[in-house]
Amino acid sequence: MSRQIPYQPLLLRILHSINGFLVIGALVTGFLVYDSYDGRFGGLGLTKENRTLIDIHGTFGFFLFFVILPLFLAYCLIKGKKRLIQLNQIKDLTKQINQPKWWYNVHRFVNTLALVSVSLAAISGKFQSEDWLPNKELNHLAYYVHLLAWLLLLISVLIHGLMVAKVGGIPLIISMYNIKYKPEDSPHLWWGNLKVWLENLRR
């Protein structure tokens, strides 16, 4: 019996797609920068030292930090809380292992880890100087934090893909890239909905 394709809010699909593109771009360029200038913890030697790589990586980081990530974080924390792990669900990760409920909680945990990791990577990146690596200044705390965040983000993105396939399969993947949306989900209504939400928050 085939699974029905679930409906995903249009705003979530747009933010998720743009955020995913920027995250993957930051991951790839971040590794190339590390591979070019550092490589102490292993590398592939794919590129030579090139300031352009640092600039490209910084561009991905800029749009993540100042544009997409704040919007995506706000959406996830307000409208998408059910997709993140809650405090009362953490203890369930040690119970009923390999059951459907457990897999959903693992999926929520990975989603949360990905948000924390990309936030840590974006914030630690802003504490760095673009001259550190060309000058071989590799022992700054912010740089080590950035490397750790990169690793956590890579792991969480990979597991996120596996969890999507496990929990929802092909229908869930298709639902995130479906271009159709319901009338009540129209972009024309977003500004009005935001004003209503802000007014309710003020009250």
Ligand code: HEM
Given for the second form:
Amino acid sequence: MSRQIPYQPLLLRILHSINGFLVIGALVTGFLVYDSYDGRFGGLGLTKENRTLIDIHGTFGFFLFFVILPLFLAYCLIKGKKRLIQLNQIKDLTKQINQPKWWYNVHRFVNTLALVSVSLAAISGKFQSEDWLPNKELNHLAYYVHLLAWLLLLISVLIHGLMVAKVGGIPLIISMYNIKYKPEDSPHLWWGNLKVWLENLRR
Ligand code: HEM
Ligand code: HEM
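Show the form predicted together with protoporphyrin IX containing FE (HEM), please, the one above being the form predicted alone.
What follows is the entire complex, opening with the chain shown before.
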């Protein structure tokens, strides 16, 4: 039986796609920076020490930290809360294992873990200095936290992909990259909606 393609709000699709692009860019360039300057925990030796790599990585990190992550986080915490794990659902993770509801809860948990990991990576990124690795300073606490965040993020994004495939299959994946939208979801209406939302909040 074929499953229907669900509808995803346009703003979510836009923020999620740009966030995904920047996160994958930061993961790959971050790895290359590590691989060329460090490599103590294993590596591939693909690149040589190169400052441009650090600059490219810093650019991905910059846009993530200052532009997209704050917007994506705000969206997920305010409008997309239902897709993140709620405190009262955490205890359900040990009950009725393997039921569809359980899988959806695990999916929510992994969504949340991906958000926590990307925040940890971006915040610890702000504590890095572009001169540490070229100066062979490899033992800063903030650098270890940044490396750990990379690992956590890689694992959570990989499991996120698996969970999306498990709970919704190909139709759910397509839904996130679909370019059609409903008239009531048009960007022309966003400014008005935001004003109404802020007005309600003030009341
Ligand atoms: C092995 C993995 C990684 C290594 C070795 C690494 C290394 C570095 C270095 C050397 C800097 C300083 C560059 C500069 O200030 O211009 C930096 C900055 C940064 N990194 Fe990473 N990074 C890694 C992974 C990540 C990941 C996965 C993210 C986010 C998803 C990230 C986000 C950032 C951010 C936000 C900055 C600050 C950029 C700025 O505004 O100047 N990093 N990283
Ligand atoms: C690039 C491959 C990716 C694919 C195919 C993908 C796919 C999806 C899909 C289909 C959903 C909707 C799930 C649903 O309706 O239940 C979703 C939601 C979500 N994704 Fe991804 N994703 C990817 C990358 C990422 C990355 C890199 C992050 C963050 C680090 C991320 C964080 C999230 C979060 C937090 C949600 C929930 C949004 C909300 O609260 O409304 N995704 N993803």
